[in-house]
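To begin, one chain is listed below as structure tokens, in the form predicted on its own.
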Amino acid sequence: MKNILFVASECMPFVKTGGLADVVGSLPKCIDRKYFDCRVIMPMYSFMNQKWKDMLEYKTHFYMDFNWNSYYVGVMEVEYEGVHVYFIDNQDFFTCDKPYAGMPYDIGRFAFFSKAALSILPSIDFRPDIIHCHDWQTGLIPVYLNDAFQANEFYRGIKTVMTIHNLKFQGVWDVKTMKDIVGLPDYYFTPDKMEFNRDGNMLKGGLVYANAITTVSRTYAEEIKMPYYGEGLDGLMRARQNDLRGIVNGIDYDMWNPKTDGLLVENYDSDDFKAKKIANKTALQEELGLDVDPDVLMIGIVSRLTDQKGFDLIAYVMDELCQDAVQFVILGTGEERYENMFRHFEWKYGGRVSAQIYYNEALAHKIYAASDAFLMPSQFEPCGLSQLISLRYGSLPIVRETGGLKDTVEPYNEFEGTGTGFSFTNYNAHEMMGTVRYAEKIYYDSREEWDKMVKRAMDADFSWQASALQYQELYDWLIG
């Protein structure tokens, strides 16, 4: 049996901020058990619900020293779907309204979080073969894994996994603080190692120190390799080119299931989506006050409405695209500018654009179900899970190719009569605009290869058998 041990600072259905607490809640279930024992570690926040702090049990308590000081930390514990998922306690560093603060508060707690996860273990009992890091909050662990822990036998030999959700994203602060706080002497905070831009970088530091790195698609994991993607660390990405592979991630396929949902006026599978997929269309344009029309294209979008999003696009040519036989359901927050931009297009083109600035699962549910397509322009999306969404729910995407959205969205051939989705190459909006025309008129003109087409989308498989069968070769050739 080997021992895989996921660390991360959210994990689905405790917190979620976004999709990194997909994957580590859904990741750990998809491994299979006769081979490893996964489990995870993640910190207590003060803010997570009852609900869930009803079922944690008490396991064990210690003192670790920590930025000058000693510090109480707490291991509580429960077995969740089969995962034994261990929580860190502190009131000093987890008492919170959300998990995100801002620096530099958060280097000083996800740095205690990332030297408490180590020095649980022994008390725990359990020896991880890999320790497998997500994202900048637990960049350390690698680093000190390489440093202080190095004098224990126990953790000898431990190999680690980092994953990058974002890079863009990479825990950075000003080297004397930095280094004031998480503990580490000055060997560390050199150019080949955690320093960058005279600053220092807790993801880098993962980088350098992993055993093998991953990022959430193929097409992320070549991207990063270049200026425009690297954030900055594009060359310490080629000079670990060998060490780096993309795993493209995959969807809860129980929870999201059209066949199954609850949450749906018509549940529907790939062989009578037809009619089906038209109630839960006209229920929709009840509901959020859109002219009633089973025919028209209904274009969905369920994001966070920010740049990286690609929304500056849609602002250039909205107006062009709203003149179309075309219904925009717009869920999401984000940036103010965007936020008001839908508001404005919902009051100027009422009937035909709905703009819920919120975040509504149960609605997210429904407008994948209801659209006909589902818009992604992004500017770069490691990987990107709501057009796996879409294309389960028969809601064809519309994407940039770029990330997550070229290794899943294959473009529709009107020749070959091939394809999932609509795709665009370049990062510009008549582009992404004669996209969404092209899938207009397919819609209106070839209702037949279009209906072929949603069914190809439903078929296609990307639930978290197939990645997570990449993490075990990648565990196994990691162990040896």
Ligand code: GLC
Contents of the next structure:
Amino acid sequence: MKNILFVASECMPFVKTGGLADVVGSLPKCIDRKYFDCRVIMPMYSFMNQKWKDMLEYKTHFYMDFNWNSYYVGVMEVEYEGVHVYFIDNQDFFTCDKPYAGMPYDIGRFAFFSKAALSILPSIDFRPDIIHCHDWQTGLIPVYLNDAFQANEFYRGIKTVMTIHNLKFQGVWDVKTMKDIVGLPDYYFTPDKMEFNRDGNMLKGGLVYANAITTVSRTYAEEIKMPYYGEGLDGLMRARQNDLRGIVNGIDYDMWNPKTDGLLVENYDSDDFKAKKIANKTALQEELGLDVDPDVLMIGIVSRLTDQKGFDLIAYVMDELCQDAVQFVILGTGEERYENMFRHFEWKYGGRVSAQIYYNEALAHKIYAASDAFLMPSQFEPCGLSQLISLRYGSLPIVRETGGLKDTVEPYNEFEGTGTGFSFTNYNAHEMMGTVRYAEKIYYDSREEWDKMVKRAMDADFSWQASALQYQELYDWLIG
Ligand code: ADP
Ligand code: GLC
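Beyond the form predicted on its own, can we have the form predicted in complex with this ligand?
Up next: the whole complex, starting with the chain shown before.
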């Protein structure tokens, strides 16, 4: 039996701001239990729903040196759907109303978390063969492991994997402050290690010291070796390309299943979706105060409202698109200008645009089920889970060909009758609009072709099965 430990700042169902939580919450369940004991460590945030807090069991506590102080480290535990999840409790760092507090606070919070995650291992009696780190919040783990922890035999020989879910966020702050907080010597703050444009960079530390690096799609693994997508680390990505793989994300097929989803008005599968998706559509139209029209093309958006997701393209052409026979349903939160933009369009095109500016799991399910198409014109997209969910719910993705969107959405080919969605190449608003209009044309003029495409989309397999095997191969190869 090999031991694998995931360490991450969010994990479904406990805390989620984006796809990272979905991956950390669902992948461990799909790692083969016959060969691997896969566990998770995350912070115990004070804002966590009481329902989850009540499930946790106190394991142990101790004090740990950090940033010139001695800090309480509490360990709570729950076994959830067969996976052991540990929570690191400290009120100084994790009393908050959302996971991320901004810089420079997060440097200290997640450096503490990373050191604590390593420190608790002997007391929970779990020696991982591999520590699988996710994103910049855990970037210091491979560095700490290489440093003082080597003095303790328990830690020697533990291997690390660093997974990049989003290279845009790296945990960067000035060297002097960072060095002081994280407690690493000068040795680590050189350009071949954690220094980055004269600042300190936590993700870079992880990428230099991890035994293997993965990211969440093949195309993104190629893209980040180039300056446009590399966020200043493309040189390091090229230098480590032999240790870098792209393994595409899957989604939790139990949670995202239109046949059993309790939040839908009517359940459906790839054989009987036609009438039943319409029932979901009209129910949502009623719920949100849209014009009730079973035949109109409904386009869904469920997203963090940030530049990454291509909302400036939508801003350019939304007025023009709203002249067409379409409805837009938007669910999301994020940058204020995009929140206000969608509120404005709802006001301007009442009955045809609905802007729901908040976070809501249940409404997300309903939108995936109700909409006919799903718009995701990202500027960059490491993988993207929303398009995978929309495929499964028969809402055809309209995407830009980048990262995981390129790898998971097969563009419609009207001559060969293949494809599961629509895509365009350049980051250009009119190219996007042309593609949306092409989708409108197929929807209104060739409904049979559209329906066949919905069936192909719903039948495509984006469960974790194949990708979990690739992670297992990687673990085996590293353990040797
Ligand atoms: P990212 O991680 O970059 O935000 P992904 O597509 O990988 O993008 O994952 C986004 C996840 O978050 C999906 O499961 C999506 O349904 C969900 N999501 C995003 N915004 C909201 C929201 N406002 N309400 C509910 N779910 C949301
Ligand atoms: C990040 C990326 C997204 C990816 C998710 C899970 O948030 O933006 O593309 O799907 O992580 O890996």
